[in-house]
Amino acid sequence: MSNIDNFKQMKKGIDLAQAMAEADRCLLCHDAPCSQNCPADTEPGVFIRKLRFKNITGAIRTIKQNNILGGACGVLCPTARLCEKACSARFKSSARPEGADRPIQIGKIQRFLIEHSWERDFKVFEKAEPRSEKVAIVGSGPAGLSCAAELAKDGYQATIFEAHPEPGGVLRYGVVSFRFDLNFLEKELADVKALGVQFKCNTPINGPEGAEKLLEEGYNAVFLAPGLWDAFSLKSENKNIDGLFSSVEYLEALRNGRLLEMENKVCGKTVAVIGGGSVAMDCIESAAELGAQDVYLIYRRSYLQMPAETEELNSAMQAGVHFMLLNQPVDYITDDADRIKGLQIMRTRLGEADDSGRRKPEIIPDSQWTLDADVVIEAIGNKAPDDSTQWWPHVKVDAKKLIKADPLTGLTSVQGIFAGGDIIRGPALVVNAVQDGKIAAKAIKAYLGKQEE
């Protein structure tokens, strides 16, 4: 029997009764700390208050007005370290003895409200009267979608250029379906399209001065949000090894019609994943779901230093993943046909804290050992393409080729070109990208207003 059915849909969210029960626990804080801890200003304190007083459409309207991707954020946001971490209900009091370590399930409420709006076909926005100004958005990930939606709400002609065949960016090609399925994404995209946003897929803006030429082609402003689609590798010369994948290649294959192919590569095999973040968790759990005989996670630091969320780590353990901590892969073992056969690994110990605040892993001399593996997935981070600076040669970038942009406006060093999302931050959260899009849209409107004067 195929394991593909495990990938088709994510788990169901909560229902109306459960959402109301959670909202009834809200302490109705005057200056809601949960709202202050939402990077996208989705205002959970406001929509939960409205839900508690049975103003369901008002609660939905609050989310969508503040965050066009409210559904995606409700599913994917690490709420445990954002809004829910600040929730006053998690603190025990005489009036609320149940409050200890039990915040309101804000993410689940947010997801329910968005799904409820789709079930009831409730439309928050009316399509605005079109304006003459045209804005080009490069990339249809969270930042690009957010910026385009904010512009379209006020009638600006927003066109998104996407290199992939379908829109969604990391939401489509970088998350496994059992965490965020395509049906959910399509409904979220429909809300954006209903505002009048235009999409041009299979249209990469990666030629010489490609982004800057958009201004010459009649667009009044440009927002760069292409994401980071190149992956770091243990050794660049190993890219042609059969059975070695970057996390980008592997996760994209699970979403672009190659799921059966990947199942055939993984089922019954030994899979090793290098890394310790949320992307690595997606890789190891999906490999387990695809029927891998053994899945190993190789991470050079300790368990407590892993950047993945606690819920993700627990889920991986429940899937039977073997955690090989304090181990650093240093090379790959291949056969004569250049097929992966295993990894060469050195044991590590923790030294003094580095710039991240975590204790730095140090390789222990003479501690090399080998791990047999049929498939290896590198989930050690993404980067800007090496030639990306040619696409916007006059836009200032840093040493990592990330675009330098004003955090208050998204404006780059080139007049009329703005940027946001991972291309300015490095790998970050969906909710951060959404806020970047909102900030840039506001600045673009102000910029275009000045051009009219």
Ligand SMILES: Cc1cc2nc3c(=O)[nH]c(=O)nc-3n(C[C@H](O)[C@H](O)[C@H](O)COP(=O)(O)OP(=O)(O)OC[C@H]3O[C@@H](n4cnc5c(N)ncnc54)[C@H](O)[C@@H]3O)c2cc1C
The other form holds:
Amino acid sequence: MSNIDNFKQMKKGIDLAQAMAEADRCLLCHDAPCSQNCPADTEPGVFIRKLRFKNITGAIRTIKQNNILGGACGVLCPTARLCEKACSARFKSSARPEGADRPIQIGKIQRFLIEHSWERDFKVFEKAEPRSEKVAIVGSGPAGLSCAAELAKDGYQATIFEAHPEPGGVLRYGVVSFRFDLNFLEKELADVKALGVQFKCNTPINGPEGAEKLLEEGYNAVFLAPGLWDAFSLKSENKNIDGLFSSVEYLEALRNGRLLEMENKVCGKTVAVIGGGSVAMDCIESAAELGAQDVYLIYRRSYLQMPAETEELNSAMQAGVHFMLLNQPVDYITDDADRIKGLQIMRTRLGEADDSGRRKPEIIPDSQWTLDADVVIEAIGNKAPDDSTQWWPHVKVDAKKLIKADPLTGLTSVQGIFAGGDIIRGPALVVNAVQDGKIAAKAIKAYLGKQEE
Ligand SMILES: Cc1cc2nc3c(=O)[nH]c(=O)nc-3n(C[C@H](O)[C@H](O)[C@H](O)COP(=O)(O)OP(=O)(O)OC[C@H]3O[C@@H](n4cnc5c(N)ncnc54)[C@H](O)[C@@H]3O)c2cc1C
Ligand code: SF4
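Could you give the coordinates for the form predicted together with the ligand, as opposed to the form predicted on its own above?
To see the whole picture, the full complex is given below, headed by that same chain.
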């Protein structure tokens, strides 16, 4: 089996018997703390209760009505710090025997129910009576899809403008396929398309005032959800280094037909990944899967400060990744042909806590060392493109060029223009983007209702 075969499919989910067994453990909490801890109001307390009483179609309805990307969230949500963290079943009690004090596997049940709906071709939504109002949505990631679906459910004409050739945002061009495969994405997208949402792919809205002009072009409202697709880099501006990738370039290459090319670059080689978050984990795990001889993770803080999920960190350790903590790369070493040879690194120690509450790394003087590497991947965060403010010059942004939007409505500083997802929050989660899309769709409907009066 070739290394790239490992990329083709994500791990199987649970089956009906396992889902029922999990639902049978649910305590049917009156206050459903699981539901309170779902950022997109997917209502696990309700769908698990329905499943427990064998109302499977009702359970599927609850998920899809609340969260059009319920399948994606079931697979990708860090449930251990969301719904499952709050689950009452995880707390010890005299009524529960030893070993029963673990959370209900809410994410796995959610994924099962959505996959079950596809297997049985069960449709939750009827097509709505069409309305005349048109809404333009910029970006087909989770925020754009969620907003478009909410609008289309009520008959509004929702058109998504997407810069990439295919819709899905990070779900298609970011997350590695062994965590979330295209087959799954296509089915979830089919649910959105069935509602009547229109997609205009290969259509970036990035000209001067491009996003604002949509209002003049006959759209009654606009929802901005372009995510964050420019990568931060440690290299000097405009310097091209062969073998140095941003996480955006590297992960996108794995997803858009260049898997073999990347395998040739990585297999048998030394790969260094810079960063400590979930994106860095996707990069190291995929490099290990592609057959890298050694994978180094270089992170300037320590283990406890790493933003990645515990499960991801454990999996990276099991894959044999070398964790080089308390180390800060300061420069790249290249040969005469500008090909990467390694990194110059300074050791760090932790100082006082910074604004994020994490202890700040301080470089230790005279501690420089070098690490040889054939491939380096920078996973140190993404930002809005520098020229993005020209696409919406009257929309207020903060110092990081994130759009300022009312958290209760998604409304920006321009009437009729709403925003959500990573472009207002900074790097966040699929489930947060879904909720932003829902909030904005509700506010857009209210705004369009007032226009009519
Ligand atoms: C590698 C990676 C792995 C992740 N893993 C997880 C995970 O496991 N679980 C989780 O919950 N979250 C994860 N996240 C975070 C999550 O994917 C994001 O928070 C979420 O996708 C944000 O959704 P969005 O709709 O705001 O933007 P995006 O998903 O970024 O989608 C934005 C879309 O807008 C398009 N676009 C950009 N500019 C324009 C323009 N000018 N005109 C038209 N279209 C444009 C882009 O091409 C893109 O398709 C991950 C993120 C990354 C990068
Ligand atoms: S918190 Fe846990 S036990 Fe209570 S309703 Fe939700 S899933 Fe069931």
